[in-house]
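One chain follows as structure tokens, the form predicted on its own.
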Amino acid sequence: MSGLIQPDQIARIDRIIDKYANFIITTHVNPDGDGLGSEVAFAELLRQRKKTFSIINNNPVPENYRFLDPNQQMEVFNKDRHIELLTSADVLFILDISDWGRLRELGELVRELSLKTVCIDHHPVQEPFADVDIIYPEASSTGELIYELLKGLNARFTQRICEAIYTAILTDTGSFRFTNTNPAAHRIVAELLEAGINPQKIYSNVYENQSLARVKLMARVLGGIQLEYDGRLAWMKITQQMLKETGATLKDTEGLADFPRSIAGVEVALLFMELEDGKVKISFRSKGNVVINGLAKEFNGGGHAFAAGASTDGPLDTVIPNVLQRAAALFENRPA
């Protein structure tokens, strides 16, 4: 199966793994199925190569992804506890993110150290990010790239690796319904199914394992959907008060931005979330006809053409009308 990653890139990663002994693996804040699945699969490669490694993230593993980490090997970053580990490590593999801002304090510390960095990601970037960048926005997910890499490095595809990669692709393609779902994703999944994974079990863990707090929050958020521009744009908001009243946390908000796209006539969906520090996180989603990463960039964000994000200074009641006003340009000269 031909892929996106070039043979010379695979050879370079092979040399890095062969040369060094101690590795750190990380992904973005509020990790999702793609980031976590990619971490697990890549960690298993290092295990097979008899390397020392640690998985360190800024946030705990969400409950619905804990099946990927049954032995609780994924650690939550703490500078005092991990600075010695990071200082002694040789290479940091950064998966599913190519934005230092979304690595928070861990990213800040890494940039202060002389740690060699390798990025494997499928989000578009404007300039080089790590010492070694393997970034292909054409990929359905970082999991797809990890699959290619492991194939090229002759990894043994254990059940753990197969389940991790399937989870990565499943979640980042929205169960194979988003526009990033490509032929390669289906070919890879077919191979994983032939290897004996249980797709129903993985789906149940990811999507049928929600907390009551998340369901209560979802009801509040979806009940507050507003439509603009003749029903072509739908937006929702999550306030700190809503989180408090439902008992939900930030991890309970994953995937909520996608729901309004199921409304007939809606082309663009926006989710505004008030953060504890007063900033506002904005999720931008499109059905595939309207490119929205340009709008995200106007608010210090970015991402894919049809799925992007941003974080900007609040307050929420000021940010919402500003973004909605700028969003008008998305529908200019476009027939309804």
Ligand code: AMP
Second form
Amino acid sequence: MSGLIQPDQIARIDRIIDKYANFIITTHVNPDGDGLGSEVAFAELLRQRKKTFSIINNNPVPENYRFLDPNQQMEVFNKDRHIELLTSADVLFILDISDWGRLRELGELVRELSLKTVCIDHHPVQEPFADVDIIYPEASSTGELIYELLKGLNARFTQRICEAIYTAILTDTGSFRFTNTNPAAHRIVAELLEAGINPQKIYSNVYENQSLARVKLMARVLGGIQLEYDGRLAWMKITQQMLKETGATLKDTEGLADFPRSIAGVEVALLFMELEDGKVKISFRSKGNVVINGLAKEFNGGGHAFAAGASTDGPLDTVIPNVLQRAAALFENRPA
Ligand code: AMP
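Next up, the form predicted in complex with the ligand in place of the form predicted on its own?
Then the entire complex follows, led off by the chain already shown.
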């Protein structure tokens, strides 16, 4: 299978793994299946190469992904607890993320330390920031890139690696529905199935493991959907009050932004979420005809052409009309 990652990049990673002993692996805030699956698969490679490693993230592993980390080896970053470990580490592998902002406090600390950094990602990047960047936006997922890397480095594809990569590709392609679903994703997954993974078990772990609070929140959020621009834009909001009343938390909101795309005629979906500190997180989704990361950038965010995000100052009631107004440009000269 011809891949995206060039042989010289694989050789470079090989040399880095050979040369150094202590590694840290991390991914973005609010880690998802692609970030976590990629971490687990890459960590297994380091284990096979008899290296010392820690996986440190800004947030705990969401419940539906805990099956990827049965021994609870993933740690939640705490500056006091981890400063020594980070100071003595040789290399930080940053997966599924290509800006310092989404590494939060961990990113700030890493910049102060002289840690070598390697970034492996599929997000479009304006300015690569690591010492070594392996960034291919045409990849379906970071999991696809990790697969290529592990193949290139002759890793043994254990059940754990296969399940982790499958989870990464499954979740980031929206179960093979999104525009990033490519032939490689299917080829890799076919090979993982041949290796004996159980897709029903993984599906059940990821998608049939929701809290009652999440389902109650979903009912509230979906009940409040509003349409604009002749039904081409759908938007929804989540307030702190709604979280409180349903008992849901931030992690219960993953994937909610995708729902309005299922409505006939809707091209773009926006989810506005009021955060505890009063800021507003916006998720932008598109069915694939309207590019929305430009709009996300107007609010200091970014992301993929058809799935992007931003975090901006509140209050919610000011942000919503402001974003909706700016969204008008998306539909200009574009007959319904
Ligand atoms: P989300 O709506 O949080 O699921 O994010 C969708 C995508 O948008 C992510 O995969 C990121 O590529 C990107 N993204 C989300 N939040 C931000 C942000 N604050 N800044 C830049 N990119 C973001």
